[in-house]
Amino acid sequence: MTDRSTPQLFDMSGHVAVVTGGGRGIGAGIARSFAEAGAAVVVAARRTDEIERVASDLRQGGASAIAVPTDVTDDDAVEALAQRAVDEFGSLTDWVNNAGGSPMRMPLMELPRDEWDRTLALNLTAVYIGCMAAARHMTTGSIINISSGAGSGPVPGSAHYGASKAGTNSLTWTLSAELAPEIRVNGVAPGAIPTEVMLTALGRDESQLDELLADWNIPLGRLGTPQDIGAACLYLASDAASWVSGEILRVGGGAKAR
């Protein structure tokens, strides 16, 4: 790799990125970071109105962006998403598996079986589906899986979610070896970012953010934002991270993973 300036390393011009779960929260933040760095972005999620709004905002800012309604648990829909990116922009270089979450928090012995199945399907199987579709359509590039600190230790009340994210971590590590050297595979584990899904799972609302900050005891003194995760993903997708693969990057303000 020839020497380039630092701004050139972070330049995403010529990149074509798919971001799942891109209609709001962290996914929208990732899409915006990529677009602002020069990438063409394909925003995917089930809610058409949300992804159309994000894609429209990106285009108004001068970026190339389209919205593709997608159920990430459907193999055919995800394959069509990858093909749409190639058809629209000529290639596929980056894929972010961001869609996921679980609104339920309760002891595992009380968790309904269908919520276990739904969580694994959305948080792990869908990541596998996305990785496979991306790899089939990429010559070279980067896959980023959004994980969680819940995948690296005990999480009472969220065992189903933690298990799915532990699986995501394992998948990330193995694919980083199997898809090398053409495709780099990394993960990002966000900390306390008050998205709709997280607040629902914790039984909190936006009026209780100070309580949430105190509960998490975050050394850097604030809750996270979607832009914090977007910046981390931008690093991992860019040439600045050309020698980084198989890593799970914790972005949590210094707080202990949970």
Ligand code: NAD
Given for the second form:
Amino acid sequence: MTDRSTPQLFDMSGHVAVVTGGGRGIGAGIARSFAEAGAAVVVAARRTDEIERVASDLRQGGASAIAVPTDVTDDDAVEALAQRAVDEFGSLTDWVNNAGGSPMRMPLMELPRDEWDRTLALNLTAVYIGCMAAARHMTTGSIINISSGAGSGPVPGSAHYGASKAGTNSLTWTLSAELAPEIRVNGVAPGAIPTEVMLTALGRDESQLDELLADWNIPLGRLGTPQDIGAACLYLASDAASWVSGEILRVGGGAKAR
Ligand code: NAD
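Return the form predicted in complex with nicotinamide-adenine-dinucleotide (NAD) of this protein as a structure block, the form predicted alone having already been given.
Below, the chain from earlier opens the complete complex, with every other chain and molecule after it.
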């Protein structure tokens, strides 16, 4: 890093980014932040209507964007996604493993065995698949894995989800060492962001956001937004973070006093 200005450090022109789970929620926020900073964006998730809508919005805003229907638990589909990004835009420089979540919250002793397997497949094995495909197609760039506060402490009712996110943190740390210096690997651990999967997991709806805010006692006094996470990912993907790898950045409205 030399004499570049701060806007130049955050400029994503020339970047080509894949964002998984980009059809709604946090992933859509990350895709938008990258696109607004100048990146070409490949929006990937299973639901074609959702990713087409996000990609179309980004194009209307002046960005280059395509939608590629992908199940992130399918190795071949993820490999094809990486290849499609290169074929369409000439290279691949950024990959965000964002698709994930768990709609179930219950004590581990009551959790159905298949929900454990499903959660690990989506939140850990699919992140491994994404990291491998990204690394095979990148010569230089950055991978960001979306984690959760549940991966670094006890969250009753979320043992399955927390275990998968703790695994993702470990994958992030070790891959950052193995892929350096060409590829940086970081994580972002969002706090409470009222998206579809989060509200389903808590058995709440949009009309109960004030109650949620009161329950969570967030120091900065509001729930998070997809844009909060998009901005954090933008920092990590951009040259502003060219000396940052192997970190899990918590973006969650402040640390609670003990
Ligand atoms: P969301 O349900 O709103 O969006 C999830 C996205 O992932 C959707 O686009 C969905 O289609 C996609 N997806 C799910 N399964 C997929 C699959 N097999 N293949 C491809 N795409 C798939 O959820 P969100 O709240 O935006 O969550 C995004 C990420 O943030 C997840 O990894 C989640 O664990 C994490 N997170 C969310 C919160 C929160 O409060 N919302 C907090 C911490 C971490």
